[in-house]
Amino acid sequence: MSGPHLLLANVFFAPFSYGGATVVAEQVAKALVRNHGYRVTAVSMCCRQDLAPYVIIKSEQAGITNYLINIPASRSYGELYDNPSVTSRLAELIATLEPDLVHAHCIQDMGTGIVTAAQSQGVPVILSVHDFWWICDRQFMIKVDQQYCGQFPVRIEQCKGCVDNFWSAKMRFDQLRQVAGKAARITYPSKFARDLCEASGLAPGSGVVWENGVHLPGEGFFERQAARRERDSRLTFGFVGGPSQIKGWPLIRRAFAELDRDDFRVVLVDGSLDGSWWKDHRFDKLPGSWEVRPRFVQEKMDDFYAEIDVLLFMSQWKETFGLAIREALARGISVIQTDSGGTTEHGAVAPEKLIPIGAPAGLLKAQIEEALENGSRLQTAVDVASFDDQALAFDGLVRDTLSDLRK
């Protein structure tokens, strides 16, 4: 190996998986090794309460080592962002394994600790932030009453509603932001995202937008879907999520229930761990054929993508990417969609078409009407980014940054 050994901080990491930043840590550090000779380690947290607190234990997986750092199930507000024993643990880490640099990727739960830690060692930090967890203390800018907050820029004072004490959480505002202009370099997934955090006031000027990369479709992918097409004339709407009011399932479950036709198929895909999500769900009586799939690794989400036509994505929230919709547009599948921050940066889904959050179910209902009309299938693929193109632009990010510790 020839490149920069990357210790890549990430509160979750194989061989336990779960998320879309996680989905992207694991397949950029891959690439990084196997396209651009990078060593990465990576650290990250677990919560088994037949270890010690606190203890670190050693995994590996496709060549890359993952540490991880047991935490207690239960800790006080202030250790969810700033805590001093993951802090010490990760400090010991950096010094032992002496990196190039540090990626704290996302690093909800393992706290603002490695940051400090890596500074006072004199790494340098390329800090990479998902959702909203450095300027909301709910992380995903969505309130008590599930309703998405809607603030532009964020201000600590207007939040006094949301959070239980508000003094403690002016605090982490102000420390998260003052810890963040520490990093060289600080990554956003969307330009929403970008302006959105710097309007907050974290460490404005100072964000680039690093747009996450999707899975393209495998050898063979528009075959199966040309073949699946020919078999079943009937189009399919795909929805991948939980039953939850801030993924939009009311919303899609009213647009559904008001057709007056049956020629239609919608394949769900239940994203929990343990397949709960839908288990006690009917849909019985609504129109069309409907059925729920367990959720996909990402060597398998062909199955799921060759089966649909039409993806729904009606977040009622902005979020900062949207991975699933990059997914389908990469394969020729057309989107129905919520306006919702970064996820519409893509451009392929016209300004017009995007259904306002809070919007009723007339607009989705109109849509799906059209997409029957017009059949929607023969879309072509949209340009979007690899894995490899995402690692490719953090390779560059990388030599920027320890070209600037050099000068």
Contents of the next structure:
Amino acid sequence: MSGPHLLLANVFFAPFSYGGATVVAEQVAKALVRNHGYRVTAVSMCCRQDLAPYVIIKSEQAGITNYLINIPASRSYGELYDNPSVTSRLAELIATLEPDLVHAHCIQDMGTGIVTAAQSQGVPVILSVHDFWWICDRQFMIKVDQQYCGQFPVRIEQCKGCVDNFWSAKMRFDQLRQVAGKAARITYPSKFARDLCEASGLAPGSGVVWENGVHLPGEGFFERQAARRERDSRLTFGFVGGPSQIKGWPLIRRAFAELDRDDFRVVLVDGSLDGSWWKDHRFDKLPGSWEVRPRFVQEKMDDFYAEIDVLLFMSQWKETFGLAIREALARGISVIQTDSGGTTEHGAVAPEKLIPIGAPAGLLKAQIEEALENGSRLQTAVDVASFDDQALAFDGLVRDTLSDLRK
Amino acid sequence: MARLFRLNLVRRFISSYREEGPKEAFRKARTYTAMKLRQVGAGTVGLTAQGHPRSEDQYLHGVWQDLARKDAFHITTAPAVLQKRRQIAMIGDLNLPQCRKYRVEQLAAFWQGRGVEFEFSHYQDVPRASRIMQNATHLMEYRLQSMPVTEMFRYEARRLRLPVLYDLDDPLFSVSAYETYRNMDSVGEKLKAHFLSEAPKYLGMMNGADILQVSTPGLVAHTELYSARPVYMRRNFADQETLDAGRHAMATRPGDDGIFRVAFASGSQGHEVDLAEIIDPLAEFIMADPNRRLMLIGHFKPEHLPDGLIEQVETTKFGTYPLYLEALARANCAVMPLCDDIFNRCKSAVRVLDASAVAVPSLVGTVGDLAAVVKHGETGFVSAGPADWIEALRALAEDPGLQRRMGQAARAELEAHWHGSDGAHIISPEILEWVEG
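Having seen the form predicted on its own, I'd like the form predicted in complex with the partner chain now, please.
Whole complex next, starting from this chain.
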């Protein structure tokens, strides 16, 4: 290993993986080690009653060491974005490990202390913004009534009707903007995310778009896909997530309920850790054949994608990227999606096909019917960035940052 | 309370009720209300492992199991290989103040002075002891015996690929030393049997370490009779606290009251037998002049004194280390006899360091490591037999100038030679290499 040593901070990390940002963090870390000779050390969070609060436990999976900081289950509002007990552990780690650079990738619950701790020890920080944690008290810009907030830019004064305590939210908003200004670079997974955050005052002008990669189809995927299509002539729709309004499930259910045909399958993937999201749901009254599958690990995603022809992505909020859409497009799978922020920047779905957020089920129903009529099975794979591509881009950012430091 | 029932929350509840059913809607409402009443924020990280360990020696078992299941248990590369900086975690039995000072806190200052991080923990503070290993490159253990909780620490150290050094300053592992240790006569058969039964537990712990570090050449030789592990020496030395406390004690020394005081300090029970080695010439010397006193500092049973001597005895209880030095500073010299047995042959010279810190000459015998720290005739006297002891006492009593010069020389020698240096007389080069190499 001759490359830089990176301390990668992410709320979750292997062996306790959860969420899209974690997938990205893990896969890019592996690619940096594999392709660019980096040494990557991760720091993430866990929440265990059997260990004392704020102790560290060292783990290692696939050659990457992960220091787990054990946080208590009950944490105050302020501790979610600035927790001195966590910060002291992070400062200790930085002092011990002496990394060349800190990558604060997805640090909700870890707090902004990692930026200040690194800065006080002269270690540069690349900050990566995921979701809207940095500008939204509720992280996803989804209001209490489960409607997308829609502010552009975010003005904290407009959040009075949404947050529990406006002045607490304002202090948070101000502090996070201040801390973000200390990062050497800020990355966003999409132009939409960068424009919104910068317009909202998050270190304007210092952000770069660092597009996420995805796990590309493995060897033999297209043969498996073809074999399945040969075996079963029914068009298969796929949906990844839970039965929540914000992910568009009520819309999907209504659209399918109104269909008057039965010649299709729907495969749902339960994204929960414990398989509880779809546990009590029944699909007897819906047409077609329905099945629920447990969440998959990265290496097993081809098993799911080989089974579907059309991915339904009905998110009712503006997301920053949308991994599942890229994973599907890379596998020659059609996508029916909402006009949901950074998820549309792949350009593979015509703008007029993007279903507006909040639209009635009729628009989705029409596209489902169109897909059923047309077959939607012959689409060619779209060129999508891999994690190797993403790591290569990140390597460039690191080298620029370290070069700036030496000047 | 009004905040709990805002209009948009009611809408959210209705929406959830309609979309997800009453069970889910009420579950979410309960969770939300509980969080607000407890003033808990809505974090991303939820409870991932419930339940508490059944006992402290199982503190790490739950997380070990989870890591093992997820193929994340083993640390494949020793941190000492990956990290430039060295960080020592020391887990020890810190119950004895003197041991804590000379074998733990002193060591912390020594290594920190060399740019090595050093954290220590009492072995019964299980969360702390477990935590300090996670960032460490090396583990040092002090005075631990094999028991479930210490075996758990050792297991964790091996999981983390930490090299392990075991440190000891008494032959607690030695049946032969305990069985012949004459101080044991005063503690009773029951306690002696207890010490003997504990000895294999210390040796078991020692033999599981990579290297052993002990406090004197005598203890090195005796340890090598018991263990095939490499044994190295790290002598106790005068740390900054000792030098500062000594300087302060000298400053508070009262003016000369014409009394000549001979100090004997005893940090634990059973040392009457040591003083007995010289009690006859010492009593003769003290009682020969009404202006002479025997100062007994610490534990001592007066019934062991010869008839009449008690009239010329001053006693001081052991307090804090600075108070102990203040008492010692009032003496004109300090005597440190040791009866000749295996245990005492392993003894360090900490009492000489203490006396030198307050510029008091030391009178020592030839047992243990004490004579190595005394320059005969310059910083004190090394006596081979009873006649030598009384001759040395008389020389000092008759010549206050000699007494002052010797005390000052002892202090100067302490500062020059017996501070926390990396000289081979303080620490074996192999230990420096083991940590820093």
